[in-house]
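This document opens with one chain alone, in structure tokens, the form predicted on its own.
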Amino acid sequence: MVQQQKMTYKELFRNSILKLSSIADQNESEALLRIAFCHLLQCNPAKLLSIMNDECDKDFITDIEKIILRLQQHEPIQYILGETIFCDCKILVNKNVLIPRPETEELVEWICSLFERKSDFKITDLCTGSGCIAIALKKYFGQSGGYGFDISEQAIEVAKQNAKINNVSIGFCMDDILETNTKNYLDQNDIIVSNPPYVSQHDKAKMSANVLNYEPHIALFPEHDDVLIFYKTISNLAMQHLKMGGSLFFEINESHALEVENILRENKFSSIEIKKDMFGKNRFARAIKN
């Protein structure tokens, strides 16, 4: 039996970068490994930097090698570790929910910037997935009522776990919001928010393997390739279930900003605003019921 060679965290880090060179450039490899190292050591990046010259044990080396093998198959690091951070909230993720994106954090930050903290709002998140949006908003607004709906029973179970570990009370329920029945249980909301499926089949060819092979297609691609179907349905629901002066927020496909704006206008919303994300793409929409 060959004895495993001793090495420092720095040496393991450098060796691991080389093993990831076939799937990522150096900057991306370093970022992935930093996340993995910090997760296994339960430390922050500053602490990791301070111990890089320390010797790591064989179990740690084995764990990193297992992670590298999965990364080489283009599996997202968040699924490998089973969690990610979203707006300072720990969010559990698995194959049943999308990995929260930085752009979606921008949506939450935009909503929070428009209203006073600890406001007594009722907020509903449609197509909630992991529940990350509802949970982050609940933590910001405090005593506000929070609800989240998704067609996937497995996603709802993940969302419930996330609410529990973040110590927030949110009513997560399974439901298909595309059904024609009026959603009476929505009552009257101050805010309705949704990051629905909006990727077209045309865009599918441009997507990376780590998304197509691992993330749930039901959360990416709308039914019958109608990229506007959720915006049409949710806009109609929101007009029925928002309070006067209430706000509807969407994350949107940048290629269909004008169509979403027209849908909101046709539903008699006012103060319609399209907002760009950090990459300069039309990514968010807001409208007010007056």
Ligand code: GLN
Second form
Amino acid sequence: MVQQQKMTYKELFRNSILKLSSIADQNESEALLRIAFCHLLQCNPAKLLSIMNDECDKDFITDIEKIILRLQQHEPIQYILGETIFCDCKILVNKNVLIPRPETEELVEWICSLFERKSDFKITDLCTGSGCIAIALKKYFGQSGGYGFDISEQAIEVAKQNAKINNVSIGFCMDDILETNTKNYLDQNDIIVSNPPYVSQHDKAKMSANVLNYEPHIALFPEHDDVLIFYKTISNLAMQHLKMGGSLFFEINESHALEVENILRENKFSSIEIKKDMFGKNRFARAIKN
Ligand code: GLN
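Please show me the structure of the same protein in the form predicted in complex with this ligand, now that we have looked at it in the form predicted on its own.
The next block holds the full complex; its first chain is the one shown before.
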């Protein structure tokens, strides 16, 4: 009988880094493996460190090898594991929804920093995808009204599951934001927020394989390469339907901040503000209906 060679977590970790050298540098590989190890062991990074010299079992090695094969094909670790963390909320993801970005966490943190926790808010998230923005806001504000809309039925399914696992009640519903120019469900909102598709065909050339080959193009690229269409439509809808004093928040393409600002001005919004993300890029907009 062939004796299976014994291996510690540390040895497996080191061997795995070598296997990932074609797709990531040492730091990235370590980060990816830490996520994978912690996920499989259901532990945090501190606990992982404390057991690195323990021996790992055969099934664990097999599971890690399967993950490595998929990572080698540039598949994002979040899709492989089927989940990620967004603003301290566990968010399930699959190929029908974008992987929540750290910039979008900043958008949520910005909104949370501007308002007192309030239970009588009504907040709607347009182009909600996985529902991450709506869920994180609902968890923070604990508000009575939380809603999310998306054109993709499959995305809405994921958003509903995410509301469930995060123990929040949110009305997620399928709708094409661009379809009609009135949306009664937007009536009396205190906050409307949207991170719509905003990547241009020009930017597509600079995108990496893990985004282009795996993430849903419908969530990244607006139809006909019209990167402002969602901003025009949503600004118009928000001006009609937001409560007096209500706020509209956008995540934006860094190259189109000026155009978004103009669209908001044309729609008679006031206190228009553009905010940079952690990389110093114009990434968010806020405007108030007065
Ligand atoms: N920021 C995302 C990216 O770089 C795009 C998000 C969006 O289109 N809303 O891939």
